[in-house]
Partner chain sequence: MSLVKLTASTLTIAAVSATAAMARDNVQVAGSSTVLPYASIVAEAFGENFDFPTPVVESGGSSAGLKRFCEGVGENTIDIANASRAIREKEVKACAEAGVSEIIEVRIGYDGIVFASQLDGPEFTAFTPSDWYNALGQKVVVDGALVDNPHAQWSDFNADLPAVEIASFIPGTKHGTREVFEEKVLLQGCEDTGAMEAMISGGMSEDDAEAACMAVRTDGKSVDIDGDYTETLARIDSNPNGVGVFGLAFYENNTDTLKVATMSGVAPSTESIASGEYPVSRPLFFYIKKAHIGVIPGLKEFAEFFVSDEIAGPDGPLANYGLVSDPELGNTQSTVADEHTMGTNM
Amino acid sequence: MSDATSGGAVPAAGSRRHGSILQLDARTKKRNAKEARFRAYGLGAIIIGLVFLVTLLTAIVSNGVGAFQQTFIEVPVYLDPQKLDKTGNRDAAEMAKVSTFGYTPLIQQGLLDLVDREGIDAPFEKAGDMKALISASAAAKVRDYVLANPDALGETRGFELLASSRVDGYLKGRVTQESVERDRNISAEHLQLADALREIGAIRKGFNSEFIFGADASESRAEQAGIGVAILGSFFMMLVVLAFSLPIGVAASIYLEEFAPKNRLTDLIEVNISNLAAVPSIVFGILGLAVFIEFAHLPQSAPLVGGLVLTLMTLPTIIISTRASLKAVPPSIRDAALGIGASKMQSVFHHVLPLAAPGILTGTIIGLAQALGETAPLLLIGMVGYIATNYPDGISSGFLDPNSAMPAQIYEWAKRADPAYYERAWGGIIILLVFLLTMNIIAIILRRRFERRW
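This sequence as a structure, only the one chain, the form predicted alone:
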């Protein structure tokens, strides 16, 4: 019996129409070239993005690092009892009647005496000529010391006082002798005197802790301005956002995902939630102004109102992320819980919700980080126009008293005329980025800590 294929001819090794499979034809080469180009485009996009990121961070750090340093002047001040305690009773209540205007001439005279004693050649003969070198906040510091230590009257004490913003800018390279020719606040002779005082160690630069923990200052005292009160205002606002957005957002997500019937009404709600996530934040500010201030008559510029406005803005983000986390839980978990006799609510709260917790926590922290950096809603409720000069007295005042927030404070500094405030605006951006980075790191840690795989 003959083989059925014996009559067929075996093709020669080199007679295949398309050549060997080990050789690339023109179409394969073209496809591979497209793939290589696409990889190159993707790599180029990543490199360009990294270049922009590095450029941005470099600009922020180079412009804002100066805010964490401040220039100080060591001034020996004679605490004249005839001017500070005219009755001679050393009574703090009577001494408090002397305002800072009574201390300013003593500070200026102390600096002039230091210049004369060190033999520094300066074209200044009056104590008032020293005004341009010293911060306007120096008198308050000396006054507070005298009221706390009445026995120091009649003695000469050394005080480390803030230098003026122009002197501080000069030592940081922001101000030059040529640039102050038309400046009515300081002259080139003052800057030359600052150089002489720096040579003898009377002027130095040091770490500016008041920028982190201090309060905002007026336009004339830029060197004293700090962001500490605004940080506290942001903290109280985040407490309000967390207290309202987390339970409301999670409860709404659980209902829509697990209990709500699938009909046109729930579809309409889901579409509107997605649309609210894309609404500009300033629209929520207008809503907060109309509802919480105009209608509910809540205090303007208060962290409570700011937190409520940011809650409205954060809710769609939390709802969307929570629903995505609930959807990621396999249906078999629900079926197994129902199969052993658990109710619908028990299966959700005892089995589904714990497994979805990592995603819920991550979405909540990302929503809080988004709210922390928002400025536009705070514009509408007045938190930008308020100068946060004092810490709140307690928890209730922290929520209800007018205050500012970090992004609002940065915006306020950026629009002021003094270049020192511009430097502080960059420094505030550094602090805000540190907070945002910390919150995102916490989100990653929590997600990996509670994440379960199935």
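Since the structure above is the form predicted alone, I would like to see how the form predicted in complex with the partner chain looks, so please show that one next.
Nothing else is written out below except the one chain.
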């Protein structure tokens, strides 16, 4: 800057020689070099940013893609009526008394029989030795099947069960025969048996729909955990956020922008709304805990409360973007409407609001996307932890039953001991990013298609 002005302003002093315009003098060269350097810096900044982005995406995809695959194990199980229905009269209530612990030995025996039948050479003789291969969730699956189909008792049925997380990790290359040397849960012999079972087709790797649609699982069965119920939790929270923050936010901004007198009070409110947008989200969490749970006695861990807390967080974002898009509508539109006799309200709702709508929707979607990825306030209202609720029965149970949210579920998985959860945390991030990307693309499309510029 100073070079440019001084260079141009100072006329050639006596000592300075007039050269050709094509021959650059030292000063011009210096200025040009400065500009070139600045461009290089800018380019460098962008390249660094891109490198980070690429590294991040590579890390996410390479770590998380395993979560979308799952190892299954096909076991023929003899459903022993002696054990599963002691009275023998196929009474559902009686049969329900046999807990999952009664089913586990049958499944393990089924697998051991399969190994013997196929003539696989394995140093296992007890049914209990098969525990390391099969997920702990298997018993519940077989039990549910038997309770639903009591006629199957006494027959041998094939079940496609989840393999344990160690076997799953072995097929994905996360676990090796060397690395399990000191593992108490599984031995190298088990992994060799898994190889043999894979050759005869009893163990196979398939798409893991359970991960996308299932519920959380405890630490003893990482292979069963899914993010599906947490997606629903997030969905119900977003419904609450949308239902509250859009009308309140739009009404507040229309009033402030179009009707409110401009005085100190409204100025103060404006400044405070801008400040609210910058308040750390955990503050809203603690506010939600105090107001919604301790004062209003709403249930803990419920998406309704989560949604209300996120509403508080999203409101300023929506108000600010709505006001910006209302401001962008030229005053001539309002003047024209008022000039032909429309009331103030008619001018706003018939003319200004429709023209501002694309901007408002874009702001709302961005606000929702921000709320979707928020974890901190949810920590305080009990939406983090082991929350393995089933699918909600209806709308009201969706809002009120305990549930988690996608980012909270990812946070929870990242903390757990079993390395299989680490993979699932990355997988969860992929799903969350897909949702965020979709929302942002919708926002961009809306803006491109409907926004008018004056």
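Positions refer to the first chain, counted from 1. Fair warning: this is a prediction, and the values are worked out from it, not measured in the lab. Basically, rigid core = biggest C-alpha set you can superpose within 1.5 Å across the two forms.
request  = Choose the entry from 70, 405, 222, 318 that sits at the hinge of the motion between these two forms, where one rigid part turns relative to another.
outcome  = The listed residue located at a hinge is 70.
request  = Enter the domain rotation angle in ° for the smaller rigid part relative to the larger one between these two forms.
outcome  = It comes to 7 degrees of rotation for the smaller part.
ask   = Can you give the CA shift of residue 30 between these two forms, in Å, with the two forms fit on their core?
value = Reported C-alpha shift between these two forms: 3.9 Å at residue 30.
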